[in-house]
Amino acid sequence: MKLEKDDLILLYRNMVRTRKLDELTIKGLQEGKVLSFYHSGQGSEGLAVGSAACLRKDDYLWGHHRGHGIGYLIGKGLDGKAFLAEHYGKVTGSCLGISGFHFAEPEYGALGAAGTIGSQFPISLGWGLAAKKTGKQQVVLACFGDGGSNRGTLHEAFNLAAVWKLPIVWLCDNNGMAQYTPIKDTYPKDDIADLAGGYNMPGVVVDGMDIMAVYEAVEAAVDRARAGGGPSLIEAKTARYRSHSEGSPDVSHTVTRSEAEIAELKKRDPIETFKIKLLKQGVLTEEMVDQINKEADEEIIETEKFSLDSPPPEPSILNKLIYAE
C-alpha cells in the first residue's frame, strides 16, 4: 500500500512518542516509580512502529522485550497511559498493576508476554493456529531478539508453522547483542534470516534503522500470510543504544561499550534519519517537527500524571485474576 503524506507523518509522530515514553519510563525507574525493571528500546523505534503499521487492530502481536513492546502497541493505536500505569504498579494499568513487564492488551491483539527467552515461539504458533481456524484472515507478528534465535523452540515453531502454513511473520530484532554477548560469537553466519531456507519460507534481511524499509518488508510478509501463503522470517539489523536492562552494565562480554561506539550507532538514528528524509521531501517542515515534539511532551506529562494519580491495586484483586466466578 502506498503511504500518503499523513501516513508518513504518523509514522514519524509515533516514533517520537515511543522514544519519549521510553525516556520517561527510564526516568521513572531511576526515581523509584517503576516497580519492575526496564529494557530500553532506543534504537529500535523504526522497527517497532514500521512493522506495527502493517497490522490490523485484531492481528495478534508478541512485542519484543526491547521497550517492553511499546513501539509496536503505539504503532497499533494504543496510547501510553495503560503501559506506564502498569509499570508504576497502578490499577489503571494494562493488567491492573500487578504484571509490570509481562503485560497484555487483548484489545490490540497482545494476549500476554513472558520473561523466558524462546517462549514466544510456541505461544505465537498457537496464536497462528487460532488465526487460521477462525478464518478472519488475522496475522501473527511474533518478535524476538538475536539471542532468542539460539533457542530450540524457534526451530520447532518454525517447522510446524511452515508445515501448517500458519499466518505468522517471525520478526527478528538483531541489534548484534544478546544481553552481554555479541551475536557474532554465538552464530556462525552473517544473517539469521538464512534459517528460513531450512523451513521453506522466505527469509529477508532489512535495515531496521530505516522505517520505510521495515514497512515494505513487513507489509509484503503480512500480505503473504493473510492470503494463505504461510509464514515468513524477517531479520532487521538494528542498534541498541543503552544497556540490556536499565541498571545493568553495558558491556560486550566484560568490556564496557565506549561512548564513541554508541555515538557511531546513533549516526543512523531511525527517528533523526526519517525526519531529515521527510524534510527533504517536503512532507515535514521544521515548524511541524517542533509541533510534534511539543504535543508529544504534553502527552508524556499527561501520561505520567495519570499514572501517579491512579491508585495501586487492592490485594483482593488477585482473587479476581486467579479464580473464575
The other form holds:
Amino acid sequence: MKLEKDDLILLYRNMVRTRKLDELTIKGLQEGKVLSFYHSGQGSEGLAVGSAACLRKDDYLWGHHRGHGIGYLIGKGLDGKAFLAEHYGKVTGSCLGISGFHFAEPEYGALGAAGTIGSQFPISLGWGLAAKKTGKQQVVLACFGDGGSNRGTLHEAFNLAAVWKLPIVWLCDNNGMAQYTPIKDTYPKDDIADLAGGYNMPGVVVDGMDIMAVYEAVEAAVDRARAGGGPSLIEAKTARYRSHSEGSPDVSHTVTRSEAEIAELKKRDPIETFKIKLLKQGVLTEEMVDQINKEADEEIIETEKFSLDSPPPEPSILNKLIYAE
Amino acid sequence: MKEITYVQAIAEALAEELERDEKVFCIGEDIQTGTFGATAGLVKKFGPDRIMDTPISETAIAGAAVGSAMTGYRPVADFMFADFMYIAFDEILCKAAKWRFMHEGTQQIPVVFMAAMGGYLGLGAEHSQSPVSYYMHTPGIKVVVPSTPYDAKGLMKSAIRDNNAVVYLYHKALLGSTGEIPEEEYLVPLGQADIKREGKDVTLVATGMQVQFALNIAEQMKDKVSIEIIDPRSLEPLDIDTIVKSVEKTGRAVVVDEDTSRCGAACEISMQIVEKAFDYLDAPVQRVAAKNYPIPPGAMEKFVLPQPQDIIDAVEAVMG
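Same protein, different condition: the form predicted on its own was shown, now please give the form predicted in complex with the partner chain.
All chains and molecules follow, beginning with the one already shown.
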C-alpha cells in the first residue's frame, strides 16, 4: 500500500507519542509509581510503529519486550492510558493492575506477553495455527530480540511454522545487546536473518532505525503470510539507547558503555531522521512538528493523571481470576 | 452397560468430543498411530488436520495448543510419556496456568495436556514418573488421574469441556484393565471424589494404579479390617470434604501416592486431613509414596515405587 501524506504524518506522530510515553514510564519508575521493571524502548520506535502499521486490528501481535511492546500497540491504534495504569498497578490498567509489565490487550490482538524470554515462539506458533485453521486471513507479528533468538524454542517454532505454512512474521529487534551480553559472544554470524534459509522461508535484514525500510519489509512479509505463503523472518538492526532495564548498569559484560558510544547510536535516531526526511519532502513543516509535540505532551499529562487518579484493585478479585466457570 | 478397556475408554472419549465440537483437535508426536493406543484410529475418522502428528518438539506442541486455545480452540496435546511434559513446563506452568489470572480473568485457555504416567513396567527413571505434584502445586491448572475405564472416559470428556487448562495423566500399567461403562453418554465432574469401596475402620486415599492395589488389599484384609477407599480422581480441584467426612467416620487415614514422597500429593492431602480432621484421628496419618530416589529400571524399581506390602504395613500401623 502506498502511504499517503497523512499516513506518513501518523507514523511520525506515533513515534513521538511512543518516545514520550517511554520517558513518562521511566519517570514513573524513578518516582516509585511503576511496579517492578521498565525496559526502555528508546531507539526501537521506528521498528515498533512501522511494523504495526502493516497490521489489521484483528491480527495477532506479540510485541517486543523493549518498551513492553507499547510502540506496537500505539501503531495499532491504542493510546497509553491502560498501559501506564497497568504499570502503576491500577484497576483501570490493561489487566486490572494484576499483570504489570506482562499485560495483554486482546482487542488489539495482543493476547499476552511473558516474563520468560523465548516463550513467544511456541505461543505465537499456536496463534498462527489458529489463524490458519480459522481462515480469516489473520497474520501473527511475533517479535523477539537478539537475546531471544538464542532460545531452543525458536527452532521448534520456526520449524513447525514453516512445515505448516503458518501466517507468521517473525520480527527480530537486534540491538546487539542481551541484557549485559553483546551479540558477538552469543551468536556466531553477523545476521540472525541467515537462520531463515534453514527453514525454507525468506529472511531479510533491514535498518530498524529507518521506519520506511521497516514498513516495506514487514508489509511484504505480511502480504505473503496473508496470501497463504507461510512465515518469514525479518531482522531489524536497531540500537538500545539505555540500560537493559531502568536502574540496572548499562554495561557490555562488565564494561560500562561510554557516552560517546551512545551518542553514536543516537545519530541514527528513527524519530529525528524521519522528521528531517519529511521536512525535506515538505510533508511536515516546523510548525506541524511543534504542534505534534505539543499534543503529545498534553496526552502525556492526561495519561499520567488518569493513572494517578485510578484506584488499585481489591484483593477480593484474586479468587475470581484463577479459574473460568 | 458394556465392558471396555481403560485405553479404549480414553479413545472413546476423544472420539465423542471430536465429533461433538469441531473446535476440538489432538496434537502430539506419533498420535495418528498412538504409542499407547489412546489416539489410535482417530485419524481415519477426523483426518490429519484434527489429529496432528508433530516432530519431536514438546515446547511447540504445548505452545501450539495453548496459543490456539486462547483463540477459542479446544486442543488436546498428547505428550506420550508424562516425563516429556517437563520440557514444556514454561508453556504448561507459566502460560496455561497463569494467563487467565494475569489477563484479568477474561482469557479462557481450554486445553488438555494428556500423557501416560506411572511405573511397574521397569522402564527406568525418565519413563516411569508420576509427576502429579508439580501441577497440584501450581495455582491455575487442574490435574486428573483416572483409575478405572469409567473414570478414564468421563474425566477426559469433562477435561475437554472445562474452560481451564487440565492435565490428564493416565497410568501405563492400567491400559488393558477392563471395567464397565454405560452405553449412553456420561461425564465425571472434576473435583468429585469417588468412594471406590466402603469401610468403617480406615480411610485409604489413593489415585491411579494405587487404587487397584488398594482394592486388592481391602479384599485380602477384609476379615481383619474394614477399609474405605477414596479416589479423589482430580487432585486439583481436590474434594477434601469427602476425605474428611470419611476420616470422621473411621478415625484413621492412610494416603497413598505413586509420585515421589517428598512434597507429593500424599504430603498435601495428609496435611489437609491433619488441619481439618485432627480431632477425629485415633492414630497419626500414614503416608505411602515412592521413595526419594529416581526410579531405577527393571527389578530395582520395586525398591523405590510403593509396593502393596507398604500399603498393608501402613494400614496395620494405623490400626495399632
